[in-house]
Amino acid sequence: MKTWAAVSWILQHGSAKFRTIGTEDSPGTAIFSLTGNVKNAGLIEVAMGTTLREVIYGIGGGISKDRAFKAVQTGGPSGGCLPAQFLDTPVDYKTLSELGSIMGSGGMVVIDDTTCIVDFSKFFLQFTQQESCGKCVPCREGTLRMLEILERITTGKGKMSDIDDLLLLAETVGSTSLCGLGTTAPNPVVSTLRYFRDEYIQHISNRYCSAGSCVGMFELVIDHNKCNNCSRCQRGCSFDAISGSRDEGFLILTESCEGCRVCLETCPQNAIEVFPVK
């Protein structure tokens, strides 16, 4: 649709005028679905060469709740994740590709410091693995093996050799898959290992998730000094992981908790706290 719109505009105004928009190598405009932890999410169109900072802080209004920016993924599920050091990077095909990301389908997902980068990359790999048609072995089996490794890491069962295995699988999947989905599927994992390797090492060596979002690496605890025993947490828990009564008080059963955080979101007293498990 974007191509047809551009063709129509070029026929009316000429190619020379079209090339005055954007950059020399990437003329015209880019359309993105700006989403994630930004104040103003939505579908946007900007001239090629506009910086990520201008998009995220200018159009997007900055990070939700004024939290710290952590990364932006461009290009959809197969796009790479770029950290804060690249906020002044111009958005164009060549520059994003050199940094390990893509223009792709025009997705732009912004995350803040409450997001676990390992879990974030796993989320997108889950999508591409499910979307694999299964025709070629590298994509069908390679993405599945990568996903299994990420599952281990985010549940505190990873080992240091998993990082090398991920990179080896990513190289194989990316270079030998038959279609574009397979060749770009490893991008989220490769880019986050490139820029956020420390978080992977934290998960593996210390069994620690700094964002407190990987189940098995954090626990939810009720602060009884704040709790008014309204029972909303217990009523909202789908896993029967909260015991007690309004008379006796409530306790979160760590062994039964699935980490969905519904209790955290529904508590009117902000009496539930997240503690990393080291």
Given for the second form:
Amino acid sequence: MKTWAAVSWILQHGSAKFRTIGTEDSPGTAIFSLTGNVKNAGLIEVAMGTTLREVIYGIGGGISKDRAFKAVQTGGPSGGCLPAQFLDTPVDYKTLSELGSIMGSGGMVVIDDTTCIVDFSKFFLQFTQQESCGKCVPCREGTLRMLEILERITTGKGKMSDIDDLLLLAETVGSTSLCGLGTTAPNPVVSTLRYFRDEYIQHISNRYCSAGSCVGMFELVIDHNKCNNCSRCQRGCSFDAISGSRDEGFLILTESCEGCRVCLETCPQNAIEVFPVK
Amino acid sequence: MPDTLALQRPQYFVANDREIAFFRGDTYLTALRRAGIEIPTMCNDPELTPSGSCRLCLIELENGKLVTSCNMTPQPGSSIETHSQNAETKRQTLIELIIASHPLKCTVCDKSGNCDLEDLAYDYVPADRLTVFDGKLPPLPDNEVNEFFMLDYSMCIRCAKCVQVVDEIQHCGVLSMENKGFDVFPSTGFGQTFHEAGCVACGNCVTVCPVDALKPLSVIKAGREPQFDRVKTTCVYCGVGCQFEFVVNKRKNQIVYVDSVMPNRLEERAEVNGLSLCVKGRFGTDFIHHPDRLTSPLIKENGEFREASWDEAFDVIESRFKQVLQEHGPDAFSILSSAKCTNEENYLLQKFARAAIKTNNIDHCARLCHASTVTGLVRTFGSGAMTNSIHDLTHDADVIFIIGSNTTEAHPVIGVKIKQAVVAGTARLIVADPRKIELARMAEIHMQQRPGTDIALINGMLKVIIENNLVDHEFVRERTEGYDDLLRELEKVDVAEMAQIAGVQESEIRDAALLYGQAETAAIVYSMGITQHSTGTMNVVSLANLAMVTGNVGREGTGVNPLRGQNNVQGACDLGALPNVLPGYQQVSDETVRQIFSDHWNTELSGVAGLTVVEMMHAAHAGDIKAMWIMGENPALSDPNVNKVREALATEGMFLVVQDLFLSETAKFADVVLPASSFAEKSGTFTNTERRVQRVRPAIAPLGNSQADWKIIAELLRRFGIAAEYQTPDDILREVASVTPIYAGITPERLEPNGITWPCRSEEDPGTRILHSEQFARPGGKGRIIGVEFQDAAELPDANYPFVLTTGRNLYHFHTGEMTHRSKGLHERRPYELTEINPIDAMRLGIEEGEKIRLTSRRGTLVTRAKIVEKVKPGVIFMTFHHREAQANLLTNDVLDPYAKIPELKVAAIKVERLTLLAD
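The form predicted together with the partner chain is what I need now, so please give it after the form predicted on its own.
The complete assembly is shown below, putting the previous chain first.
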């Protein structure tokens, strides 16, 4: 569709003019579905070579609730995940693939610091694993086993060898699958392991999810310096896990907290912080 | 195929620094395997399209990329690595992944020792990584267990080879993959059993299963590969001559199961059948170990059998035979040879008849199947055998015309190859058969003629071919004679009238004639539906006419191809178990020929042609036969009008010797019964329908006190003063070669790997795949066209006997059922006769499905069960002759074809009555 749109434009205006847009290797425009934790989400078209920062902070208007940018996944479920250090990277075919991601289907999912990177790659892998036709061994068997490892890690049952096994499986599935679905399926896992390995290790060795996402692997604590005693957290909690009052301030009761994160998301002051389980 | 490879110039690539030749059609895998480089695979079979699903056959290209070698065409000059570090690591992970979804029950698994997965795991996976990826297990639908094999889903690795066999080899549509992703599994769909889904139990899916998921029932707890021997041999059922392996537990002297011979290179697979077998060959050989097997000679005293030693039995036979010879002369003997026995045994038995007794009264059951083929084709072509090979018939024919052959049931593996050709679109199919047989469904034109009207049908086709100028005039002029005779005959023929006689649409005859006549290559396939008629010879002549007029003889994909019924009926005929010819179809009346044999056997021979099977029975009935020797045949069940045959066998004063595996209906009449060894216990050769002489090898030692037929005959030869110092059947085959010009080049040493097709006139002669390619075998070298006038069957339905009975075979049984009813699975699948009757007739007579009915002809009566199907037309009844409790041959007509002396087994007038009504 995108190609046909470009064809008609090129026929009207000529290829020379088309080449003035974009970069030398990737002329023309790119279309993305910008979504995730950004203020403005939607379909966008930019010239090739526009930087990620321009897209996310310019067109996207920055991160929702002005939280910290964590990563952006480009190219859909088969794509890769890029951390903040590449925000100034120009978006084109060559650069993205050098960094371990792709233009792919034009997905651009932005996440902030409350998204767990392991959970995030599990989300994409779940999609490809379900879409596998089941014909070839690496895709049929390998994606499931990778998913099971990620599941283990996000539930606090991971072991250090899991990372090696994940990489081994990713490499096998990626290089031996029969079709494109299988060969790109490990990309989210590979790219997150490349840029966020520490977060995986934290999950495994400390049973700690710093994003406050993996249930049972974090504690939520209210930073009283930021809290303005608005009581939204208490009103939103379904588990009666927040005690206190607007007068005396609030306290999260770890033993009652189910980790649903409603308080974290509703707090207007970003006053709720994530800590390892004591 | 190797001979086509030899014609090509090879190209080369480099693997592991070694130059590898490849040819058109090769993949990296096939070329590497030919060069002796082993590449692991789990989903590959050379007869199946490479699916590339297991990914184990990885090779590394120069650019470091890994590709599967099974489905990649080699690039000339490319350089690849087969076992690079990268490829090996990936292979290991892939195997670890397969194991994660497979139970580690190797210690108690029936497949252990013969399991591809077990072998690969041993090679690639360290013990501490066996369970490294364990997790969720694949879905477990209900297991299939039927009479023959089972499917254990817990063992399945979802390689889909079974589904590929269904789609690409058997075309039975039984299996496909259900679900997707990790939940995928091979399935019949809708929870059907295999049988309900249309499974014909060929077991070809079972044989390709690389693990213990699909397996024959007989293998369960019966030992494992290290305890087994594998012995390649030739199947004993029909004339296709499939090659298979007996898997034998040597310690127990027990055949465990039958497996396909499956070397992983296509060119090493059996030319006849590849991996294909049918239900009888694969699952029906357990009769060998049936407790009914005769294990000791039996002598009848006062109407009762008692066990006897071999010496005693031989003494009795020798003295009684000599007494008859002295008192009544040689022609008081009649000897029935066997199409189930080896070439060597048939040769010896006819040698016994001719050299020891000096009679030509020797015949065998070919009389009842293809005698008319021999007379019909000898008259027209000069040689009474299948003109072409199975391979070219099913690969090079543009049109295949099947008439009177229910190929998929009677010759299942040829049937499957025809199906493959039709599905692949290389062949268009015409079927003429009184029943809607399986192949009729795949045919472009199906003519459902009235039994016994084949000449009308073919004359109609010939007329259309001539009217439309589809005659190959050059072929007719150069290679044949008698065309004018045909033209004169056809002047009287009116196509519409012929259609009316045959009970088919005129347009069907016209369409069939045009399709056959216009084809570049058209092959005729026929069987008992043509031959077992009082006009059998002329039916065959008509087909020969059709082929000659259109120039469809002597080239690949053409010809007139009678499918032989018994495993070695071709060989029994070839080796002279016939009353008028010596081995190699040399006339007994020819003095020069007789002289050669006299010299060789060191005795005088009779020049008078002997009696045929049915004539022998008539003569015995009349009291003219005083001694009869029957080897491995069961005329008391297989011959027409069996009541009369039994009276003949029971004739007072006739000494009857029967040599068989079991105490058959015939053996019960015998004075001496000799226990013969089965084909699994002896060596020798069988000649299949395409004239291919193939090896039979002993898999187990003779059971009980049984002896191979050749040893029994050799002993009696010696007792009659004829030299018979054979160490092995190979010695006999060498003797055969020395006196039989068409077998002259067929020596034991040359039978590997795929046998030799006769005529093979010298040791340099590679054999002959296609007959009559230069000239016909008649004197003068020309084919003879003979005008044939339609003639009705001898017995037509009338007011008293309003139905036409036609007989045939069923997939699950063979002949009189002596073998198949002693096979557990086959018997269970079809324990009794189901006689086919059209719904309209059934309704009129008030007959319900499965109900007992009485069939009566002028010769006999029987009770059977009705199967109401539209497969037969109203007015036609079909039954098989496999079942002892409903013997079709009580009803059949023993009227003979005047030339071939073949009885009219295919048409008899009968009446049908509801049994319950009779009881009222």
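Remember, it's a predicted structure, so these values are computed and weren't measured experimentally. Between two forms, the rigid core is the largest collection of C-alphas that superpose within 1.5 Å. Positions refer to the first chain, counted from 1.
Visitor: Given a two-part rigid split of the chain between these two forms, flag whether D223 and G180 are grouped together.
Guide: No - D223 and G180 lie in two rigid parts, which move independently between these two forms.
Visitor: How much does the lesser of the two rigid parts rotate between these two forms, stated in °?
Guide: Here the smaller part turns by 40 degrees.
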